[in-house]
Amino acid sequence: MIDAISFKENTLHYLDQRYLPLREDYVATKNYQEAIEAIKTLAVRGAPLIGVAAAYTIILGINSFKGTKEEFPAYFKTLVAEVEASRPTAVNLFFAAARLKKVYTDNFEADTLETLFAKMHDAAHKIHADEIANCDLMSRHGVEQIKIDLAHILKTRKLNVLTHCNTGTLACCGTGSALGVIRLAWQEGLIERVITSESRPLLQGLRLTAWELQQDGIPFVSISDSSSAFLMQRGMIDFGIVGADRIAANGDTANKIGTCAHAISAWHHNLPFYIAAPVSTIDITIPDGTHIPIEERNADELRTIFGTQVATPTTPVLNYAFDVTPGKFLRGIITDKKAVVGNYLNELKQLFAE
């Protein structure tokens, strides 16, 4: 089983993902700092576990308060800002940094510190857990879509998925978004082989997804970036279904950069593309995906790949970690309250309302 992150005895621990599949290394830390420096670096990374990894950064910060109850509101107020400055497009860091935020405004001025503390220890093992249900509940309304969608090619044979970077156990704590949407529909039957985009320049769907996929013992194989479009045309691929770190009220969506020209490759051939993703990713009070902030990189990560140069240190370099698919190229958004198709606008609004 794979335990990407957890909390215990007031420790930090993940599994560094920028070293997988070669090696596994599990760290183990009670610095704060630490550990927002493991999320701006990519050792963890994943929409649903940023905000559980979030979460517990804000409980070792405030583990490592020595002041009094006077000095912990300005305290309190830096360390989160230092948090969600961490990575600036997926949400689920600041959703859970506001479940957190909510809990020290609702109980400060009558509990000790020792009380309000314990209360945001809990509510922070709370975001991990619903992250684990959801990734359940997902996979079942997924499930159930697919099964829909292409029951015509269901009755004569199974499906070829192809998915983009990673969104499994890695990625979100439970069995995962869009990934565990595959892992269920392969336990049922429906899938023949899953199809991972390599997913440039950090290699998830190559080195993370696949490596997920080889434990399970589920078919795969791993494609370039470029390559999907092709076998599209190819009548290699029956459907497609990502994550996403942020879903805009319309369902313009951000997830891992190329996301859209597999969208789009899906859309022009006409097969579904879905996106798999909690509510918490949903972000209602952003109308459509040109206000979602994309983050840029550091050059480097294109001109080297695991320390090798391969381009001149002067290569003038363009990369950005996301990309922004527009709703109208997607059969629908799969929740962990329900599958959603058709008008995103009407719909993904009522999901707050449930």
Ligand code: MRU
The other form holds:
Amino acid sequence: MIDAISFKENTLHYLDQRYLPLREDYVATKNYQEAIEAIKTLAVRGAPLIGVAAAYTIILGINSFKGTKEEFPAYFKTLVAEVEASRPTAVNLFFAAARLKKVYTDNFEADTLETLFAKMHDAAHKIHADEIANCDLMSRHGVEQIKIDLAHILKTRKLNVLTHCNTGTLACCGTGSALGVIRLAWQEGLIERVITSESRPLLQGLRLTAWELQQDGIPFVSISDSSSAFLMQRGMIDFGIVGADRIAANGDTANKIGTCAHAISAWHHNLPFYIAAPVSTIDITIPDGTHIPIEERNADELRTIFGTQVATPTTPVLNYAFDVTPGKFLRGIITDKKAVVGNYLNELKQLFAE
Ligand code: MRU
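Following the display of the form predicted alone, present the structure of the form predicted in complex with the named molecule.
All chains and molecules follow, beginning with the one already shown.
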């Protein structure tokens, strides 16, 4: 299994995803500023993994604190704010920071700094372990839902599934969210072939998902982002499943740019299109997708392809990293707690009450 991220002996270890699959660079750091830079540059990426990386980054930050107990609150506040400013869309980052902030507020008064820091270390490792476990739960719920929704096809043949961006071990720590569902479905003999769209401009689908599928020996083919409608028209896709970076209370879902076009095409062709994401990706505090902050990244990511200039340096560019798919285009949202189909507003709220 790929070791995308780990924290051992007060050191953060991660696989630098920017150069995959051509180069496998493993990085080790004790420096929290370097860890923030890794999140910003997408050396580590994928919503659940960003949450885990944020938690470990905060731990690196507190490890380098040298002041008194009285000085710690101001230091901690600045540290968390710096980590939270690294990427805006994946809510897992804020979810992880909130879990560590809670450990701090619940224990600061009573504990020595040493005891407090030990509790925060444990909390960060727990966030990591939870995300690994979530993958298995999502996979099971997703496969059950697919067996129900696509039973009519499964009577005669296996399924062709479209996915976008990367939602595997590299993004989620465990087997993956959408890719975890696909992996289990394949193990159960339900999948003919995976169709992975490239995910311009940083090519997470072409580089990372393809790499993970290749390692597992799962049959796949890569397509350009603009090909999905045509393949659906030709009957070459039976359903779609992707991950999420933030899901609003009504089911509107932010995911890698290009997702919304795939989902609308699937809806037009009457094909089920699912989101698979842990509950840590649901932002129940926002009513709909218009409130999701959408990251806009450096224009040169689009004007160049891996360092090679393909447009003039002054070409005006809009480089949104994510789009928002309205919940009405989704057949279901597969979480670690259950597969939610139907009334997202009530059902997603219910997940937080359980
Ligand atoms: O910009 P990235 O690579 O961090 O994008 C996040 C994603 O990996 C995807 O949007 C993904 O589908 C959701 S995270 C499993």
